[in-house]
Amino acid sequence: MPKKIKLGILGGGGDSLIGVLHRIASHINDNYEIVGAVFNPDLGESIKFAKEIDIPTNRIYNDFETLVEEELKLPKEERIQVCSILTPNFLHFPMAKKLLENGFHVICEKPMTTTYDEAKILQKLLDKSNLVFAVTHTYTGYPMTRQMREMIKSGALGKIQKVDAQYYQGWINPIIHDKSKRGSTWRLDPEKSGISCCMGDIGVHAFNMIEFTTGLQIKSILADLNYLYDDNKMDIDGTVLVRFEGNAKGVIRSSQIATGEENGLTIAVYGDKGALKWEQENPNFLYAMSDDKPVQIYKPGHAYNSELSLDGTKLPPGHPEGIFDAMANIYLGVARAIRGEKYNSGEFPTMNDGVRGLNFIESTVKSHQQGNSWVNLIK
């Protein structure tokens, strides 16, 4: 087996959920070794955290700029090959840009940047390079969403007629109703989060899931966003109507004030021959429906699944896999790409998905601000 890929981590220290998700995912398939990091803006905290998770501290750097500068001084076979960007949104673009300019592969949390223009700048940089850039839309890593993608690609549903994607959470309720709290979280600060909270954070996942599973590109959208309070600058709820080429239509429903909801991402795709439905909170079940047959349930690990689905399954049937495994499948695909190995285009979201995501986010806000009018997404 080739030597492990040398991985650097930016952000994700302390009790960060996204940090532990990425670190564990990088280890699951034995492809990566974390060799350097800036876990925290405070060097002392970064070193302390590195010791807690048993990572050598000699390449824990004071800041991002120092990491790039010092790593470039090392022999190529020793330096970091790929960096995972796990910071608040406003840092994604400057970090990704500098990494690409200096020859590092990138794994970036979504949204890839805070503006569509920034995303296009990164795209131009990547096009001039021979580097790998992944955006961690984690839910594309589940075996059953991959099975959904392959079944739709094979024509199992016939012509797509309707798509319904929902992403409901309730986590922001304790914050949004307290004026002092909603003014202190970075998620509701446009300077740090970008122009959208709900659509920028979770609505974009639903958007990505639609395009990932159906293979279709959304052509235009009409958005109605909810800010709830006049002094709140960021959307925390919204509904988006979507149109595809031809006559297919759909809806994205996204909320962070859906009281009692946890992580309710669901997607249903309806064709003229049948339909498929998947729920993130029950990720090992893919429901196949039709007008003339009982509902069928597809589960991971069985020989009836596609090669892409089985490649993302690590355990025998009946052994539940979850979010760590889904993220690990993305890291596995990136490892194959970095090593120049053959891989399926569905193994990890690319910069193109990141650019499309920013196009969607900005278009939803534009549609809402223009009085809930239709806005075309740029191809």
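Here the rigid core means the biggest group of C-alpha atoms that line up within 1.5 Å when the two forms are laid on top of each other. Residue numbers count along the first chain shown, from 1. Since we're looking at a predicted model, the values are computed, not measured. First, how it differs from the form predicted in complex with a further copy of the same chain.
- When the rigid core is held fixed, the Cα atom of residue 354 travels 2 angstroms or more between these two forms.
- Relative to the superposed core, residue 37 undergoes a C-alpha shift smaller than 2 Å between these two forms.
- After superposing the rigid core, the C-alpha of residue 329 moves by 2 Å or more between these two forms.
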Given for the second form:
4 protein chains.
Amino acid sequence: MPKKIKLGILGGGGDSLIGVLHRIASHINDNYEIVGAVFNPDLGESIKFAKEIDIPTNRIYNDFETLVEEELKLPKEERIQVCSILTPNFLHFPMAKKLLENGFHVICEKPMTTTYDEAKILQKLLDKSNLVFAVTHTYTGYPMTRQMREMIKSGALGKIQKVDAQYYQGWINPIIHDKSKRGSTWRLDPEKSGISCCMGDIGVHAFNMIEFTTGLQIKSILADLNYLYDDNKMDIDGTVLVRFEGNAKGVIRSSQIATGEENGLTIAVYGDKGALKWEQENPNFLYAMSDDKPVQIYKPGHAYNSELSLDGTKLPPGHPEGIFDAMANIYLGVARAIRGEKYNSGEFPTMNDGVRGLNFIESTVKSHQQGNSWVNLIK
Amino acid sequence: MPKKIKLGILGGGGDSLIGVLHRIASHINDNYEIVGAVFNPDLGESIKFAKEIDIPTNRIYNDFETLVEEELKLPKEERIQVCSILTPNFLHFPMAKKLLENGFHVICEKPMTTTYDEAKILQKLLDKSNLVFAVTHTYTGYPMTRQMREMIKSGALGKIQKVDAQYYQGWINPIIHDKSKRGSTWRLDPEKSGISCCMGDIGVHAFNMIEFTTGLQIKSILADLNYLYDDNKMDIDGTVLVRFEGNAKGVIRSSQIATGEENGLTIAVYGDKGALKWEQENPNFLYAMSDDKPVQIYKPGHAYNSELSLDGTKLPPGHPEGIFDAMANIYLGVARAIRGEKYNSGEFPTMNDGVRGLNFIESTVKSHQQGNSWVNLIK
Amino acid sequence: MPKKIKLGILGGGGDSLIGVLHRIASHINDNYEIVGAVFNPDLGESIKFAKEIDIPTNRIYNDFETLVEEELKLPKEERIQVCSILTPNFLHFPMAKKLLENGFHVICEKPMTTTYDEAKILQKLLDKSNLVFAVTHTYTGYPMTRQMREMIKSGALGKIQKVDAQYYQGWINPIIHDKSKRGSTWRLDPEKSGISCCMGDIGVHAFNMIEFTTGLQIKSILADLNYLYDDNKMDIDGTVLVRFEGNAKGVIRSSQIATGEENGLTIAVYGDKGALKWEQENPNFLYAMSDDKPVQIYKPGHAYNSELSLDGTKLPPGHPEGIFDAMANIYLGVARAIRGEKYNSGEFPTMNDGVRGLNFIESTVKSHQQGNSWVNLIK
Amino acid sequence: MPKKIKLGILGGGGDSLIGVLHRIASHINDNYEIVGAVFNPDLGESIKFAKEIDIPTNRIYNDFETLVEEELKLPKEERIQVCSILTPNFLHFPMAKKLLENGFHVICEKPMTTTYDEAKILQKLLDKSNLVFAVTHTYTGYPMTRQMREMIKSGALGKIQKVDAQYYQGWINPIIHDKSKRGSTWRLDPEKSGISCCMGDIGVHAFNMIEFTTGLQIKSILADLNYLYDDNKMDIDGTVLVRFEGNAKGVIRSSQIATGEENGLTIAVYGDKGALKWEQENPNFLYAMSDDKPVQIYKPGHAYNSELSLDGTKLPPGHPEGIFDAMANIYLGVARAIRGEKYNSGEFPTMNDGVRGLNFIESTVKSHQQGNSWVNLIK
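Having seen the form predicted alone, can you show the form predicted in complex with a further copy of the same chain?
And the full complex, kicking off with our chain again.
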């Protein structure tokens, strides 16, 4: 019988978007329960936030070390089983290390660490344990990137000969073109953000998507990065030539100065028998191409999809997963109304909409039955 | 200080898709807590399901009447505040009625009732109360339908002169073309499904979307329905001419035999100054048109959107809300791994992906610094 | 051995767009030669225009009657074989009638006549002759509407059960909303434009497209037209319910007040085995759908297309036919340069572009051969 | 007063696609008249082809040298003014050279020559003359690439910071993967095709499109080409890093093994104030983006476009230029019918379609006038 897994949260309090994303995701399949957390370096803030999201405050800890220490005192069946690390990047490594050393499973935001050496240390620790460690390359969770992986694994594309991945954004424009801003933001400070801005933040997603979908390892790379201004210390754009074993080649294109692009992650994989293309901003459409047949559009939820893809779809074809959010927006409006808070007239459909709907339905049947004549709706 | 609202669930147990949708939606903004339910007519099944989704079983009731009776005995601060009605259509009315009579707020699936007369009865009850009653026309929760409503309200289209709404699906084909199936499915049985199949199930969404986005009321309609076979008793397709006050006209097109269409809800509203178009299967794109300017594409999360639209967006531009689900799929895989259940190799990114990523990032910088030469990744 | 057909042109002089369209179309497959014309009611204007487009002026006639009279005096092998009627609508009938009576083939712009009675008279005349008579429903000439027809004919969709055709434009907005303009334009004057504006001008194309692609005849219709203003005498919008033999139904939607729509002709045909959708503004994409398979995109020029479709494609896949026009634009720029006329710097690629191109090609190979190092291009 | 320019054609006979393209393009604006040609190395074939396309045979010459010699004997006003060179690549240089030396204008297919050295020689010749020389980079003739150029020139994008051009095709797959085919095709033989296959044939178009639209010169490049098989002598895929003056960078991606891609030329230009994107397979849509505004879609023929763009559009908005071809297909069917040749029933709309159309139009008005009741069409 399933029983919710006990989840601890490190970071992700207040307005943190990544915090919202992990909390919602942990709820969606009824598998996790948040039992402990250090949302914020300040204990008062952490407790305040716990109350805001209405979870018990008794296991909100002063700091990460205390969390580990106190949880270990609890009987195993009550103890946090897995921790989600949502803190600034430089904390990923020490937290992940200590968690693994003390028998906790880990869900770690990306980048896993700030250096490759740290990453190797974690890997050795993990190899000696029986623990689960996930890095949240979120885009691998989409039904159609999973379908892409499974189709390639099944040989649908034949031998891979070319790969093209893109991750274009434009958000850094207002910062990079302003001398004082580009000199002061932590994003462009190697002390705080590590060795790379554009490649470390988004290029690595494109890289991961290539290896995830193709099942191949990139063998070598040649990179040209762009810093745009001489006084800027971090790459904000770059193109990376990539090579695989056996003459397959490709390119990773990544930018934070691609003006007007929002979250333009795309991937195209070309084999000698077929090809697949996908775009993150239209995640429900997977394009399958071959030399001599019409292009095919795969969509989520159909029986023709792979098990891995179908496992990631909860709704019938044609319903974007964003419909959960649409429904959540309605629940949000209702919550405001119930609490007597201010809300906007369009936030949820009222009974009046229900009444109108019934009037409409009955009128359509009446009009049809009368030989297609006009029927007035009731005001 | 916010505190979770106590939610009761009627129906929606087992594999029910609508149950999943409401549960997830109620979690998303940290506003609701499920405290009581009648998931299933069979108490054993209800309790079993409660355990599956790991909620307390002490307030899982034998039937709806018991739920009302027992909850009323509880002190007000512990009592269910709002019930979501997810049962078969014919139960909506008696449940909603009793809930309103006993002071519960209601979130009711669509159609609100099976007849207009019932709907009017509920409306009178509601008018005398201070209760909140929502009908889940889910599509009104999308950020871009909300944006459409607000733009029209603000006068961006001028005077509305034409409206065209479509809701095309093809799912009933395998049933309607099989004589025995069309004679036996409850969907096509007026006793069980009410007066209309296509109009009642989906045409009414198109109708609602017109009134939601335009803020106008449809004055009169002329309908031509299609039953396709003489022995079929319910409409499975239809076109409805609609008229508004003041010479504006339009059309509602609805079908369940539009072969290959999945969930093709679309709406176009044309005014004398501009027009807006939206499609449910690409819900993040809202097209704004006018006589003499380039077409504009509005997308969620931008500062140029209305407050109502922004209120329904939790992520930066370019992230489809389905990303919550992508992340949830990763959490699901991790849960399986933690529990030692079988899982597929692609279900979540592992530490190995993290190690590869760091190796990639450091190599790109190295390649660039060496004057754009090739660097091998470590296997 | 092919020999160009002798073509006469009636109307279409000066800036007439329809004149340009017919002249270019008649050139494209090297089948026609314009030998005679009445471009304009004024002979001087006709001759001036003939000189502008550089065709001989000896058979530019004073009026249509003279053209017929004089051409009949010529030996058969010199005589005009076919006339294109591009005049205002009310002249179509008398011209077509006289041409048929005198043994000329006819290519007639749409609408063929201004009344159904006139159309029937022409049909009787034609039935007694061996002449060719074409009405230029241009959209039937697209490779993918032809493919649609052939796929339906071959049974790919099974039995047709629903049809939806749209022709939305917004161009009449600036006229219809201006009282003096709507009262004075010939477009909205029944004396000059016949019984219908929107249906007569564009709705009929949607109608034709349905019958062309499905091979079915519409049996009966029910129409709701919109005149928008009480003082307006002609429909500028309308929806038409249509019925076929055997329970298939559909809708034709047509508008000239669909603000911001340009030339939005679309058609969707749903059968019990599959469906096809096409849009005029993206004419190279034909979407094929069915209940249980990925959507397929058919494109022109592929071997998988029908003979009728392939016959209408002159270029390999991926080249929109508009490329003829792109090349023509370059030829136009060159003509201006040769004539010493003023031209814009981007009108045609110059030798400098050629030089740059060769420098680029050689540099790419050099860079690759040097182990992927930087090579400067020559300024 | 305009007078047609006398055009000579070198190559492009028989089934040559490039021949069709140039002939149609030269007709489209009524500026050129083909007066002389060497369509084929074999005089008999040349004459036969001239008869097929019905042009006079008196100036069809035995070879290029004779053409030049004989034309020079003619009085200047009768002489060929401009020659289109459509021959195999290695003939471009000697022909262009001789034409320039003898005072003929030239329209030359791409690549202009087979080496950069040859190109420089032509450039010197041209510099000393008053002649016009065009290289047919056809894609610069599209209205929306012209619009792109003009918008960038006007400063709409601010300072260019990133450029990404793609030209992906998949057509060489069946050749490259077959050892005997890749060893024997002239395409992959450096003797016949010059130094590069993929870059020389299509990469150079992407290169040209960058310089055409941005008005900038690429300063240096770094290329990685792919030959896929060790015994293959020519690149069939490659990625080229590019740099401009002043820190702007970019990438050219080109492939003939991008399986399923047809003619995938795309360009994206990002400046510090805005960005523009265009795709050849949807040539009428130009996407304009900026940091904080809705994406805009520019389309041909609107008053908001630049003069250069409008100059390349002959039709109202919403009509793809391919409509010339659709109309031409109808003219083709009519020609077959007039000649008594076999033709397909869908090749042109007949009078019957005209009759049906009138019946439809009158019926819609009748139905509306009768209060929206059903009207039967006449069979």
